[in-house]
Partner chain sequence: MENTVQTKQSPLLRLILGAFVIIWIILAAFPFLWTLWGSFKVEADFFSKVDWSFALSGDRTIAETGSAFTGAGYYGAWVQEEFWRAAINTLIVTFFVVIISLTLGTLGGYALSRSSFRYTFWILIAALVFRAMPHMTLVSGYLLPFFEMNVWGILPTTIVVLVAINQPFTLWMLHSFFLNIPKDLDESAMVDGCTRFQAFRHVIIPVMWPGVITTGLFSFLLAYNDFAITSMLLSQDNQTMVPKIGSFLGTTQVQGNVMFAVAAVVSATAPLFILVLLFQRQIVSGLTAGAVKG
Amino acid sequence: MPHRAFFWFILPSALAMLLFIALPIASVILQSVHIEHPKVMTEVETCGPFNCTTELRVDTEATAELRKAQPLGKFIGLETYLNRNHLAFDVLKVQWQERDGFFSFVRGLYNLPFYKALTFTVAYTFIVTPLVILLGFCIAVAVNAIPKILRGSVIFVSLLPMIVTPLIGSLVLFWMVDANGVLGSAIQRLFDDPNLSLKASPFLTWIMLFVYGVWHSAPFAFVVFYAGLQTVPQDTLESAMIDGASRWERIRYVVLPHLAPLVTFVALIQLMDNFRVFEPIVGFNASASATSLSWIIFNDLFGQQQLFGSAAATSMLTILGVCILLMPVLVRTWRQYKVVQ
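As in the form predicted alone, what structure would this chain adopt when taken alone?
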């Protein structure tokens, strides 16, 4: 393709990436090294019939002028990244020096808000992602093996979790596990404990969030793998059957190698989505037992105080975490591409 034709071909995509990816990330980086201006306080003396009192009040005009002069806020460099609500290196250093064993250090680490959210985020990502891939592949193989007359209805039922809005799906499961819900009341009767509540236990709350994540994301993996199964060479499968290969051997040595690129694709998508888990925590109202990096960003932006600098810093750390997670998969894919070339 001539260079001029290639330039005009790639220009719309390049402009879109610049406007909707590069510039927003640059603005977030810029905001992350600033903090909000403190409110300007002034002493106001109020005199009554008997005495005078002095009190501090917010000077709205001075505060507005300060914010107008420096709209991004006060420049503080990397202090937001290093404070107690984020990486907290100083706190970690003190805890490491005063530790009473490794597990006590880990407990202290979990008490820090950023590392608490990071723990759940990483656990959710590395538990839900492989289960989604495995369950989606199993469903695809099962659906591909049933008679064609039944496949349409089975595929429709299998896709329902993906059709349901994530927030609505999490709310439905939240109501089901309630003490008065179907699952909640059934578990109470099973264990003969009327006070048993899935919502009261952080561990069970995590399990519920993991189950919901697998339930909601498995249809996507199923669709991808089912489409890939339609492209498996039938000649190779028939040759394997003639050679006496069992069903498991055909899947292992013929189907799985053929679907390997799709497994990589699903893994990439799921790693990015699961590391940004947010809707289930809101839907389950589980922020007391489980918080994620995305939930921290939401809380900074829409909590009691709007902490734009803190939200921007957490956003950049989340992007960095996604890049670290994707790096091994991308490097492996690049090496395979070089071998093919």
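Positions refer to the first chain, counted from 1. Computed from a predicted structure; not experimentally measured. For the two forms, the rigid core is made up of the largest set of C-alpha atoms that agree within 1.5 Å on superposition. First, how it differs from the form predicted together with its partner chain.
S246 is among the residues whose C-alpha shifts by 2 Å or more between the two forms once the rigid core is aligned.
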Given for the second form:
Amino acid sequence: MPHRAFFWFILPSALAMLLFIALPIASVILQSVHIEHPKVMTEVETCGPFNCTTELRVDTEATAELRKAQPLGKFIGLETYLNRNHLAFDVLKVQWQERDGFFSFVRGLYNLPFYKALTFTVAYTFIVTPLVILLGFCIAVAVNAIPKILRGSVIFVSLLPMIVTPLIGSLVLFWMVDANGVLGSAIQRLFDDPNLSLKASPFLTWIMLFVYGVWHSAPFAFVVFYAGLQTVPQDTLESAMIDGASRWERIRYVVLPHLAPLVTFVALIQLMDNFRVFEPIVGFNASASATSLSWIIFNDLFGQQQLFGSAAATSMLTILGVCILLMPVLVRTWRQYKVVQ
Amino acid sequence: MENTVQTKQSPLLRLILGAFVIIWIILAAFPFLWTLWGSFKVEADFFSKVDWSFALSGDRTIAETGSAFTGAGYYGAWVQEEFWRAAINTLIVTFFVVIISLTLGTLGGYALSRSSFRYTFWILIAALVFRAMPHMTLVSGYLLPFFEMNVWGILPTTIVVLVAINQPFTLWMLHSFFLNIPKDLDESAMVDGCTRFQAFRHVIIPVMWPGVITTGLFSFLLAYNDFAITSMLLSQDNQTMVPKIGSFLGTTQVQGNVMFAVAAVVSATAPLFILVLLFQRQIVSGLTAGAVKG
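Please give the corresponding structure for the form predicted together with its partner chain, as opposed to the form predicted alone shown earlier.
First the chain shown before, then all remaining chains and molecules of the complex.
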């Protein structure tokens, strides 16, 4: 296709992406080096019948005017990145010097909002993704073994946890594990502890969110692997059998190599999706024990006092995280591309 | 051919695999069935302090309403809390997002599949990176400019944003679908004197529907399921269903109307259920379309 025709065909789509994905990222960079104007204070003298007092009052008009003139706020450079709510290097330095033991340092790290969110996000991403692949593979193998006539309905039911809105999916589970819900009370009876609540313990909350993540994404891995299993080269399987390969050897040397590119695909999509984990934290009302990077951005932007600068700085750090996450894939793709060229 | 491999499985192994499938089905379906059943009960049954079996028999529901099933939750959500407004908004948003996404996506995806220049590779890689951007980071980029331009809170803004966020995925998917349509088809049309656009319009569009329908389904799901964008960019009056449920959580829990939220959740799940029922084949083929390329 000539350049000219290509340009006109791709233009609307490229424009949409530039305006609403690339430009906002630029806007985030700009916002992250600014901070909201402080309220303009003026001294007002009020005289009562006995004496006069001066007090500081917020000059609403002047504040509004200043905010209107410079909506971005005041330029402060990288200060937001370094403050206590973000990278907090100063605090880290002090904690490192005063540490007694590595674990107490880690625990201190966990008290800083950014590192707390980062810890959960990374843990979620790297625990849920492999489990999703493993469970998806097991379901695919199992479904492949049941009679053909049943498979359609099994796939239908399997798709539900994935198709359903993440917020709704997490709410449905949340209501069940509620202390008065069906699973919550069953667990209480099981451990014979009427005060046991999944919500109260940070550790159990994390587990609950991981379980939700696996439940939600396993169908995706299952469907991809199941489709892959349908195209396993039967000739190779048969010759392996004739050569005396056991069932395990056939899986190890024929089926798994065939599915390897699919594993890469599922892992890539899952890493991207799990890194932005957000809805389950809202649905499970878990923000006291588990926060993610997306959630702290949301928390900064939501409510009366919108902290654009703080949210933007966290966003930039998150984008940096995504880039690091994607780096291996990009490098690999680039190498393959060079070979093809 | 497949059967020759399968008959070799030992009965024990088949039993284990069968049990595994049954356990998985229960895990996947039970939460939804339970919530559907519970949405017709009162709160004292669904969150039973005394005995979980009340949720099945509906003891408290009978005591409070005189019948084992009650539509009070649905009435509260749809009429009292005006959930129907959110449903209409969802309908508008999803409809336009799907239509616009597909229009832009087919044009772009077609161009990407028919051009062999180096920049197509870079556009696809850029789209992949864009696909990876957490939506919340983009929202923090939108809010301030949208406030300044006075376009925050209205449906068209959200539609445009959802379309743009949807584009990387749409491009990738339609790109791989168009690769499967032989190039000879449109090239021979152009040899016969069509322009590129005419070839696209009269030769490609008639044969591209399976791919477009599948991609459309996923665009629909993205727009329907989104919470991050819609909850931040829509004002209270313009909320779609998912952010409305999100705000129910805050208000109803205080007022003791959790059942409103349960009813709303079931109502919002029903269309998805029907969608899977009708389009299971397309969804499965769409999930694997990206994987084929590896």
